[in-house]
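Presented below, as structure tokens, is a lone chain in the form predicted alone.
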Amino acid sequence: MKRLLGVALGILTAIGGFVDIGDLVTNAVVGSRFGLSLVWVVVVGVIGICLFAQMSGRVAAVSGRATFEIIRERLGPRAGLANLAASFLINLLTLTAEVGGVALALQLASSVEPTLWVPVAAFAVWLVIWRVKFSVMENVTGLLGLTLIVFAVAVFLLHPDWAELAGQAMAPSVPAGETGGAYWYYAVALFGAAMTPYEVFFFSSGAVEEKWTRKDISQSRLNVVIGFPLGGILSISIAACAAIVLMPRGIEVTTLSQVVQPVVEAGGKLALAFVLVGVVAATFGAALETTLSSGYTLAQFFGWSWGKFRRPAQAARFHIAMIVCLLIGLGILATGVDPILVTEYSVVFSAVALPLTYIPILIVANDKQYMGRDVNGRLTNAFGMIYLVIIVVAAVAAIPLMIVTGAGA
């Protein structure tokens, strides 16, 4: 019964934890701008996230190490630190963005200026972290971050034209008045946003954190397989309320309130209440996975002590890292950056850095060395390397793509 429950709960914390401010905001906007035309994108991005991340959780769970320590063996100290620099920038810019949706969301809910609960997000963060268990922290933002799932309530009290939903989903094209530059831009942006890196060091981290061994394998794969794919359906959720309420008034997603917007025209102010609650959960969530996050990859590459598991006296430059990293993030945004203009770059840049952490992993899920009767089977690998080719061509297209479009304006 309590391994039943452990996979009930895993899947419902892969649901609620799989959409963050990046989801959010990049599904909305494609959605107001081009529909259900780059839904493919997202099943694509689902998938790539599941392989990602059962690939690295099995590794972690057989050799007891995460992402950063296996890429500086791999790597080489020089490599690795070009590969580390890279990616703990890409990770700091996420958790700028999530630390910034917290304050957007709280805004939502109580009027006062993102400005002011910036500084109120930010220790907020530090404080569960330092204080609270990391499984507590981990359930408890996954499981308020459900009701997210009054988006895909929303489209059916919307009644749409679902044969016109169907047919911008089955027969993708560029709508009149967007260019094909804007459309592949947001393309790789909504597949960045599926597969940030973040969620792969905070996956293969926890798995360390929480003492996986082979036995639990199965349970995490099945987690995995179940609890993101239905996280993707609220990704198409909020792209399908904006394609119905926001695209045919010419209304371009700019700010959380139109995000919701769809939702409040559906439910009222009960569907506000609720997705205030999951708005609110799926960026704190997201906040503290970046923020470990960025402890995560300095301990682990620098070999310092880390891990919730131990009392911060005993991982002290872990503790530091991050305290710094959350300082970094605040600094950042009082300078009066917009939070939404920081996400959309963010996801872009996630997927520059992808393959920086994809390759590595995939080549140690190979390596018998390492995982023994673990290693990637036949069809793994075969996805494995079809995965390799469309993460290298979103990483080297999405800076060119971003120039031309003017970050697909």
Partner chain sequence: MKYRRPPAAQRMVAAAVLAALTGSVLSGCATMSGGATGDAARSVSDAASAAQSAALAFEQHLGERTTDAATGVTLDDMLDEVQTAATSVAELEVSTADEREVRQTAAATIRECSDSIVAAREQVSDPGVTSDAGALLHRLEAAADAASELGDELEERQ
The other form holds:
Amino acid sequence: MKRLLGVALGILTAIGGFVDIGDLVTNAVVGSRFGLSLVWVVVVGVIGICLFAQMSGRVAAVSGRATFEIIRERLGPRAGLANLAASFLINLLTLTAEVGGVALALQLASSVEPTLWVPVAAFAVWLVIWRVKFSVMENVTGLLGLTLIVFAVAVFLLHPDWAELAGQAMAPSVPAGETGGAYWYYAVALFGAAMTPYEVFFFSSGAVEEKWTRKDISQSRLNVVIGFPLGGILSISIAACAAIVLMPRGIEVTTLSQVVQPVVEAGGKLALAFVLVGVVAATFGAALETTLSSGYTLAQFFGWSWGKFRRPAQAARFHIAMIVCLLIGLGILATGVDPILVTEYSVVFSAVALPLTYIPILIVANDKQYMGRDVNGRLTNAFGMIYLVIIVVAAVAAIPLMIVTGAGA
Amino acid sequence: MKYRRPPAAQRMVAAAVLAALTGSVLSGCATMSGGATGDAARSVSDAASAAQSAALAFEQHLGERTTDAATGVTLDDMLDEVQTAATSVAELEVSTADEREVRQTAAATIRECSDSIVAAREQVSDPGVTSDAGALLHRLEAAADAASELGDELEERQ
Amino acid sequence: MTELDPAPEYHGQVLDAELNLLDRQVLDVDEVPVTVVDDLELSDVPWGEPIPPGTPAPVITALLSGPVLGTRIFGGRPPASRLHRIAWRHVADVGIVVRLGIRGGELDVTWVERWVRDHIIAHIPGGRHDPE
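I would like to compare: after the form predicted alone, may I see the structure of the form predicted in complex with the partner chain?
Full assembly next; the chain just shown is listed first.
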């Protein structure tokens, strides 16, 4: 019974923790402009993150080594440092977007300016990282994030034309008034939002935090393989809500307040309450994960003592690095930059950076010295190679598409 | 097995970065198409989208289906969007009389969007101000529809 | 290029310095991360002189860390006084990590960690307690 509860909890937190500000914004923007014609990208992205997270979790469980230790060890100091710089900066951008997202969600609930909420949110993130146990942190934000299921409920309450939605999803085409360039730009953005690299840093480091061993692999595989696709359904619901309510009115999403409008249309104040709790939990949870990821990447590259299972005094540089990253994020938001804009850039650059983490993990997951008998099976490697191609193509296409389309305008 | 710093992977990453950079440089010259009319069309469409969103929020407010806080924030956000559109129209460089006329029409249409959003915003923060909220909603919807139409028309004309 | 004599027989594990040592995580006797092996220090070989036959091969004297990472990437060499050394005799085991037989807390390589701990982290309330 206890084991069953553990499995259920793991799956539920995986669902609730799947969505972050990148998924919320990108899916709503795409839904309002392209309907469900990009749903296939979410499906491709979710399968990819399952594959990738499962692989990095298995490497961490078997070898006890987290992602960036492996990157340094495999790529050497030069390429490793270049990789660290790129991954770290993009993670910092994502961290900034998540903290900004918390502030925007709190503004919707309270009408207090986001610039006033930003320091509160950043302080709360730090406090949780400083004092709260890893498992408590993961479970609370993951379970509260489940309230985002209201997006899926809203789809039903809106009584959409199911045939039309299915048509958009099954026979994708570029809607009138949009260009092919913008379509593919948002395809890359959606892919980056589903497969953000920080999820992998976090997943593998989390496995070390929770002291996984070989026998935890099957449980973690279950969490990923059931939890992430259900989280992906939440992502698709966000896009569907926007496609049903906003697209026919000619509304293109540019703010978080527009992301929740369809839910209000469907379920009124109660639904609004649910969605606000969900957005705060999802963005706050992701802010914790990205902040920790910034500490993980630096500490693992330089070999510092790290981990929330240690007292802060026993992982001093790890904690000071995270404090500095939060302060930098605060500084960026204090300039008054729109967090939604930061989010849109962060998902595209995430797509650019994906090969940097994906390739070393794929290599080490095949290394017998690390993995012993738990090296990748044939099926995993076949999928691994297909995704290698997809990831490299998306990474290469991202920046040219961004420039050609004026960032999707 | 002396397998370290996989050259294939490294070369692939280098190639990816190089290709991305080349792509950026090659496409760096591309600008938005359509000249002044095209720019005006885009700004008017942005304003139309924001006004439609504001109308939806105000309608939800009148139906008491949402909170004052959420309505207020949505209207403020949309007002920002409309004002950004107004600024970019005002800054358009026009060379012909035709384009000057386009700019004038666009500015007037966007102005009506922002005026009606401001009126709705006042109504939300102080319900005693206006008597006829229903008429206000109609005005907001009309402004949004006018902007949508103008946006489509300009889009075709460019 | 003259033929080299075949490498002498060794008893025990054969290590490839680049493959098994460089850029590996170093853990102390309590499994606490200490550093990453940024570089290695070898016993002196005279520079620019012919090496007389029968000279013993150089041996690794220490694992290095600190500014040497920068010079390994960008070239050059820091003064010997600035190298942070972990003497080779403290190395207990080399696997996918390098394990030391001593505690890392007192080593030179962890002075920054100690400084940050004593001057910043320890002054923030809760810094010395377990998370709850």
